[in-house]
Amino acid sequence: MAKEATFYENVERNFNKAAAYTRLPEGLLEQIKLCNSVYKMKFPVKTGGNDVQVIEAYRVQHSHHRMPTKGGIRYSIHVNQDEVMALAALMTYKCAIVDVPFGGAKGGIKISPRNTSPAILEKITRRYTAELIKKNFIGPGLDVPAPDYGTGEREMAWILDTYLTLRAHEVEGYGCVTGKPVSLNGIRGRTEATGRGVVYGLNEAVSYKEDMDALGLTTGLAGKRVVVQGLGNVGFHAANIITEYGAKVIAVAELEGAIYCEDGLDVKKLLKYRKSNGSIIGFPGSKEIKGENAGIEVECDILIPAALENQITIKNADRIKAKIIAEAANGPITPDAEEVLLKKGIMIIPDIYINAGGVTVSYFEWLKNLSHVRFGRMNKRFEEFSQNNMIDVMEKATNKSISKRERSNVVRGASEIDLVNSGLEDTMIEAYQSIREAKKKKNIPDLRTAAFYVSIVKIADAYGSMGIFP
């Protein structure tokens, strides 16, 4: 029986895939495709009284193109060498493509998240920080970490904090690390970010008649039938946002099992649910699907697989009943599944594009962070003067006046959120313009295959534009 690919191969098969469409040296494309620097640590940690813990935990620097690396940290009794090497791939990969100026890194700790106590996991998450700096593994410039599966706002700040204690004396210290808490400098929107970054890719992918038309869809998110496995961060803001374009969510699979419900789950009482009843089988008016991985299986417009990889294998592609696959998490297709899927004819939106919200909006905090002033706090006051300015000109010109409501809708200055979102949503269109018109002019059959063609061609660029290769 032939051993199963790992992770970190299954990333390889697919860059290689798409490097046979280019007309790079061989050289160059070995450099772009391996791992920079891998630094895995073991630490001791002091769990209560006498006992020790020893962590087992891993930074990987895929790519140097572009300084400072970037990418999550995840924490996982999953976490091993070859899932952080792929996911800091992916990384770099997804960052070319939406222009974002970094290269790819991600970072793991082995350790159940839900089963350590908040205590443990600040003395492990500030060791860890502490092991990082030693290495010059972490740095506004250097390697910039964000969160992932596992962690969020808390563990960014007590990074920034241990990197701060350490490190007192740079000034622009705060950009150390991204998905920091709004409070401590942190960005608004990030939180949503990767979650809204699907629903705006999603969104781009079916404005596209011809597209749909292969489908049998029409175009537009308004009345898709959409199932999401996966109700954490990611997968929670892709449901809640994307029934505000008139999408529906049918069913949600979570650890626990998955529910239905054909006219629509209500994602915000969902999640409460969940909080208050620690499942989401027995929501109001909802009915359990039962069987492994069974939601995932749902007949559906759109499937959106918000959890980990290796979620869709050769065993269940073909149970898969979607028209659209909107890969939300990192490598939740498997390669042979992807050529199973593929044959009947579904739309892959591949992990390196449509869930780069996230990295995206953290170079907005990063910039923000080394600029020192929010975004919108120079000019909002400003261009609410002029266009209340605009207005009363037109007035006078017209010799009409408007309501207070309407004037209040038209005077109205960018907030830093506004901002965000649209800086997120052109940031989308235009990767999957770039894409799209790959696929079409080298003949790409798959979009992660012409996703792949359009990184490595801009990662090429880069290292030509250094002097290192021709």
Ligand code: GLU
Contents of the next structure:
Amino acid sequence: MAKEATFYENVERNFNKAAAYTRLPEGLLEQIKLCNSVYKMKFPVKTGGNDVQVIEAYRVQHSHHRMPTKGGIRYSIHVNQDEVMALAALMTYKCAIVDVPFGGAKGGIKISPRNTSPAILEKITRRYTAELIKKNFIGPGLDVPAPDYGTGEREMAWILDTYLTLRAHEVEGYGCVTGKPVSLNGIRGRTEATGRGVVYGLNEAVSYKEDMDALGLTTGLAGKRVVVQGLGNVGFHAANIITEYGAKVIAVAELEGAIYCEDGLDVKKLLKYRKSNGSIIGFPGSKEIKGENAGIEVECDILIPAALENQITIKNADRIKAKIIAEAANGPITPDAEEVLLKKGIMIIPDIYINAGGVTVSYFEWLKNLSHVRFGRMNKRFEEFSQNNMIDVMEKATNKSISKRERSNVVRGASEIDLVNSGLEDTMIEAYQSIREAKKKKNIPDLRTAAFYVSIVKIADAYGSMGIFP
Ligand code: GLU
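Form predicted alone done, so how does the form predicted together with glutamic acid look?
All chains and molecules follow, beginning with the one already shown.
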């Protein structure tokens, strides 16, 4: 039997498919595709008494065409060099698509966060940060980590604290990591940004009548039947926010199994239920779905895989009955599986676009840290003042007045969260339009190849402007 392709090889295969639509020189394509720096480290951590555990960890900077490099840090027992390289490469393409001016990077520590105590996790995180500092693999202008699978605000706070301890005089030090708690100069809206971005992207994708007609769907998210795999940070927020647009989450799959409810699941209650019961199975009003790929095979309009890579493979692709798949996770569909899905006429909205909301808001956070001021702080009151003046003038001119309530509905200066969400929405809409246009113009059959194409052309442009390539 032929050896299964690795995750990194799969990313390269997707890249090559898109590169064939460009006329760029081979050497330049090679430079864009390959990982620029790979740092593999091993370090000891005392786990109690005289016990020492040797930790394996990575940081990969895929592309230095723009600095700093950017990407999350994953804590998982399955972390390996190939996976981190693949994820770092995806970050490069993702940043280019949404015009976030960074190269791609990713980190990983081979540990099980569920089976490691917070005290040991903190030691590991701090030592990992110190190792990165030693090799110049972290810094606001060098490489800026963020959360990924198995990490969150808490880990980012440890990274920040370690960095600021060792680099105490850096005025821009807070920009060394994103996804921090708001109380430590993080930004409002970052936690839900990836999930929110998925919904903004989907909302744009389903707005084109021509595209929806081809799928036998109506336009708009309202009434769409959605299945979500993974109730982690990304899956939960995507599921929760999509219901605000009138869609129904009819099934959810998690590690312990899957549940179904045609009327739609209340995902907020479901998350609480899982926290107190350790499982989604038995959630009131839902039915358990049994079977190996339970959940993702449910017939639906939109399937959102929001767990890990390699979830839809050649083994289960022919059983997927969704019309649209939005890759909230990185790499959930293998290229062989994708061929099967595309033949079935399924629209696949690729990871490098649809889950870019996280890094987009990370970029806003980094900007906030470098400028040392909260978005909206300087202009909120001024905007309100001008809007009030405008209404006064109109009242005078028309000899009519509006109620206090009407006035307070109209007069509103933008706060940080308003600006973050509108900046995110605008980014997701523009990026989708650029992919859709490239797909049409170059006659590219699928959205992933079109997204890679857009990305490769932008990165090549950056190299061109540096004068490195003609
Ligand atoms: N880990 C996230 C991703 O895969 C976010 C990266 C970031 O914010 O830098 O896109």
